[in-house]
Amino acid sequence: MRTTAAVLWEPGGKWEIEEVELDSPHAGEVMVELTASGLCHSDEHLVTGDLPAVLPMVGGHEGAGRVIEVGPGVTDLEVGDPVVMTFLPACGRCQYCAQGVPNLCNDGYAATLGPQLDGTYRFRARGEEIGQMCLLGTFAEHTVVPVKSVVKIDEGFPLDLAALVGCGVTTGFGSAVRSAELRTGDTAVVVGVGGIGANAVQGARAAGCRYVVAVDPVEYKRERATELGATHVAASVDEAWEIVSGVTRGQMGDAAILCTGVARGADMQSLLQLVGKRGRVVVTALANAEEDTAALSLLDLTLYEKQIRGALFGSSAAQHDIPRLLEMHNLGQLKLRELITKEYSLDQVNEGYEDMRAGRNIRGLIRYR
């Protein structure tokens, strides 16, 4: 079948509209007719080349919609069912989704590489194969994706929230309630408040956390993390630990949760500084690939027990942690219609990351039908 996608075609290049050619799906895939898609910044870092890709790549990683074809040898969706497609897949059988880490499924190598899960690709225009970013490529009105990236959700949620599950809010709230295991009576920072951090401030108020210090050099954003749920806000770093040092008389952070857009070597010893004794900074936010230097007090770390963290996915289990997200919304304990800033159409892709990257949005959506 024709659809139309976003098609990141050079690194630094602009996404561009195109019609574009799409299989039918393969087995174990379905094709699926998009609702909404997230403007997620893992799909910038392919832009600034942050996050190694092979392009050409239909971009997009964040989204919901509805299954409208099944592969050979799918049993367990059908033609209609409501799905959320999320940017890790899991297979369910190797030995990381064995240990109940299916964030960490040995599928997962395959997110930038471009093609699907057995080397083909679903994806043409000008005459070239065309990638999807994490399998998915949801900026396009259908797309094919391995059942393993889908959970199907219940009937009657609102798919356009549904599509901010896929990755910002499951990620950003699982930064917290996961990776850095904050428990009640906590005192979290979390450093950036975009749609990965926005969810790591509900995340640590979900938590039970009496301190919540969100940090963002934008007003707006702060003043958005304080309605999400933060406690105190504050313009940088250096502001945020006056502030935790002042309420938690000295003790400091449970936990650092660095969001920001690009996470920089430089920066990990004013994190550290940000948590007391035992204390966990969680690196959640997307380094540069070639980023392999960090500054950094091992003193601190041996003295202090301190730790440093990877988060990816927030250590979440999608087909657990998802209808479960869904269904906190449906009980008012998670927000979503109020992270969402503004809505676009596809063809305003590149306005929605301008916004981005101007502070304007916490979260931006594509909206289909």
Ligand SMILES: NC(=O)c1ccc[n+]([C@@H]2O[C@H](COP(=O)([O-])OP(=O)(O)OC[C@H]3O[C@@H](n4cnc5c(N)ncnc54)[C@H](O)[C@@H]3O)[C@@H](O)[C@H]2O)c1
Given for the second form:
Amino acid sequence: MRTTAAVLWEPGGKWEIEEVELDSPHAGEVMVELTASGLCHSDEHLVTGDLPAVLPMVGGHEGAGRVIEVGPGVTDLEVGDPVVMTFLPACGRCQYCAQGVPNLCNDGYAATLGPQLDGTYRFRARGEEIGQMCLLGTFAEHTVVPVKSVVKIDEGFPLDLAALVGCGVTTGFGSAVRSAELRTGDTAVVVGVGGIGANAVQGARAAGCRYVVAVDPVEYKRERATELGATHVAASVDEAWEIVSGVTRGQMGDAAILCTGVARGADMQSLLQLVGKRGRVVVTALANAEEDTAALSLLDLTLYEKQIRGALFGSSAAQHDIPRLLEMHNLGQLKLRELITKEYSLDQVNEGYEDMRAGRNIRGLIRYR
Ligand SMILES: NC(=O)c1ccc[n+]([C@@H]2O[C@H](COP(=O)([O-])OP(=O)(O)OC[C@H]3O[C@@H](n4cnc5c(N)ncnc54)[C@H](O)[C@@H]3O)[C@@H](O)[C@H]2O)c1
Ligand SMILES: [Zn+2]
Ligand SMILES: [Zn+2]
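Complement to the form predicted on its own: the form predicted together with the ligand:
Starting with the chain above, the whole complex follows.
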């Protein structure tokens, strides 16, 4: 079939709206008609080149919609099913899935390579085969994705809100609850309040933290962070240090979660100083792939048992966590509508990213229908 997609043809380029050819699903795949897609910063890393990827690629990895065609061998999904697409697949059979860490599924290797898991492409335009960001490509009216990347959700849940749970909500919430292992009474610092950090704030509050300090240089972000549950806000990490030091009487935080647009090694020591004994610095933000130097006190790690942890998809188990997060929303325990600052049409995708860069959005959302 023919559909419309936003394609990145070269690093540093703009998203170009294309009429594209889309193949039917192969074995183990489904075609999805998108309702909405979030504008996550990770697609921006394709544009800046921070994240090495094989181009051209249909962007987008945070979406929801309805199944409109099922490929051979697909037995657990039907035409009409409402689904969230997850930015990492989970096969359910590799050692990591079996161990209960499906965010580290061996099939995740394919996320930025372009083709589907069987090595072939679904999208074509200008005589070229086009890859799919994270096997998804949610910047398209329709896409074909692996069943391994799909979570079926309850009929009736608003699909525009469900889209956000495909990456940002689950990544941020999980970074606080799972990766940082925050507990009742803890003190958490969330550095960067975009689509990810906003949900780390919500996760920290849901975990029962007594103090949640949200850090962002943009005043609008700090105001939203307060509405989402931050007890304190700061414009910089230094300002956050003063607050945390004061409220904890020098004991410092239990975790600091890095959710800025780009992670930088030079900032690690100031993040480590936000946490106390046994405190965790959780690195959720992506750094440039070539950045391999970080400034930090190794003695702090030893003497205070501080830890630095990476967090992929918030260490979440999508098939388990996504239905729970949606139900928490139904129960009034998780804000989703409030995360959407502005809606765009697909052909406004570059405008959406311009707003993200300017710090105007918690999350921008492309609405298809
Ligand atoms: N680990 C994962 O699984 C995963 C998943 C999704 C996204 N990410 C990454 O998470 C990061 C955040 O994504 P997002 O979509 O929320 O981005 P975003 O651009 O929406 O938000 C980033 C926020 O950081 C703030 N910021 C920038 N510099 C800062 C600083 N020095 N101190 C404090 N705040 C600062 C910005 O003002 C902005 O509010 C990106 O690097 C993204 O690629 C990681
Ligand atoms: Zn994302
Ligand atoms: Zn697996």
